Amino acid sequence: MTVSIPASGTLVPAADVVPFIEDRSPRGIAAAVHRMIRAGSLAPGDRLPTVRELAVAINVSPATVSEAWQALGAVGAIQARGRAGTFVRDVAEPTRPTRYLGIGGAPTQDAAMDLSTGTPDPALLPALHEAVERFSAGATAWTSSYLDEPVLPALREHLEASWPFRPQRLTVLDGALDALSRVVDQVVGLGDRVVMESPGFPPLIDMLERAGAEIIAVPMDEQGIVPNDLTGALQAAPVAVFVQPRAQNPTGTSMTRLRSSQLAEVLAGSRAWVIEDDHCGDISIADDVSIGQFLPERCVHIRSYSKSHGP
């Protein structure tokens, strides 16, 4: 990974970043200029006002400033560099702990043993040459490199077949909730918005908080998220909506396709990603409906086998 800081950027005044701070909390602050990092507004290498100048502008205390400076370089979005200032960083995994930033790379001639990966010494592994070539003939050379098919043909039939609609690819996790995971890590930044269902699935909550989300609750009725709640919910540009087709948790509601189609309407306006946890999938008595049918480019659509295979 590359990281490139100019050695002189734009100096940002204060009073350009005071209209985008909704919320003066230490989270609030991060997550309005995480937001501007990410929408092009502030540029890698531009210098962020200083901690006191920011706190003056918004009245609040030089500490909360700093507070929200640190959840920040904890996201590797922007760097400290003492006296010279704070600046944006242009790094390839924003998101990403700084802590974990150096894992991985390799050691001087000079160092001692890396201990911090938990990999063991390549000496010490067996040969796998032999297996390796056996796995990669005949039947199985189709699993032979990451550019393949990531999943069986044979399964790939037979979920094409019952899908709702037709997906651009597939690939097969480890459950719902891993599934969900991957998608949060993938779409969601510190301080960007999510639409979710109101009440929602606590795990998807808990997930979305720890990327340091702003959760936008919308209500629901019999046939699912309201369309006109909605509407007003993507004013706030939302990069995602979090839905549960079929037996959503805690309500037990499941989307009619009547309302499928009201919701892709009103999401066709906008760009946020559609996820769809079906996470009650083949146990579940309900049509199986999707607003992927609708607009399938911006559908994730997750199926749970788990409650009807798994156990």
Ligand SMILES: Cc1ncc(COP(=O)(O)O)c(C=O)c1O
The other form holds:
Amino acid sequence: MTVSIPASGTLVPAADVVPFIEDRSPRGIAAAVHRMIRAGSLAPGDRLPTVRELAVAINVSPATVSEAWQALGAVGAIQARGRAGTFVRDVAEPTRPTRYLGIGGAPTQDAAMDLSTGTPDPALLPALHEAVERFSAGATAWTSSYLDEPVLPALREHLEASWPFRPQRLTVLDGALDALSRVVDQVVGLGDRVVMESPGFPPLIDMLERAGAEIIAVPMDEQGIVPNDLTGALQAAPVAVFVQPRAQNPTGTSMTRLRSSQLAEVLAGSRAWVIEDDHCGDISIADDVSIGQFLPERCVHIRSYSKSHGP
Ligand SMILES: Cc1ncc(COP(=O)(O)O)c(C=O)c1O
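Switch from the form predicted alone, shown above, to the form predicted in complex with the ligand and output its structure.
What follows is the entire complex, opening with the chain shown before.
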């Protein structure tokens, strides 16, 4: 998918934007411009004032405006087009993770097969109707209030027995992405540093950038992220370290038991949360390895059943 920007947009003078900016922090500037877009005061295709012009007009450094523009770019509200300038995007377009723009459309001529929008063949998924019927017959007896313990006893028993360490709490959510999003909401704030594997999972990069985080990319070898590089990254005091223990997307690497203990040793000297995205769950044939075996009080282990049971 390409981002459509009408060619006829007008050039917006800095003076038109200034009255709307009450808070001159990057976040305040980004919020003010976003409100103008939502209210229609800035239209798709409009060319925004340059970073320098706006910085002079509101008496902040160019870096401050640049950070605001980056935040607006990360949520898909504007698009920088090099020397041509920075333009308001058509927000009526369906929103998709920024890094997935451009895929999932019609297959290009040189693509043998477009797998980007693929879902599992229903014939290969287990039949769930019996379990769902049992659930709906008995569930209300167990959880009839949002304040009750939300995990059914039989499910809790199964999860605790199959979890790679003894979790302090269990929560059932709407897939790994939902879990990642909730964790990011709780743990990551504007300007926080976070560690991620490199290469990493694009939707998580989008999510972290939207939260205003600074991502420190740590390289991987065939056993997972490299302990020495993690040691270096921890110097920057990240609030969280995101890893995929099994079938890392996109490399396919699974963390070995030895590596999980080495990483735990390195992490013991920091205060970072360890967020594990075991997105393949039980369809992975790799060992069920978790840094939570060593640092259970700081590890959020996410296990997805989307790939084994359907989204
Ligand atoms: C690394 C990674 N995390 C999370 C997800 C999303 O998982 P879910 O469908 O459970 O939201 C995927 C999906 O493929 C993934 O590859």
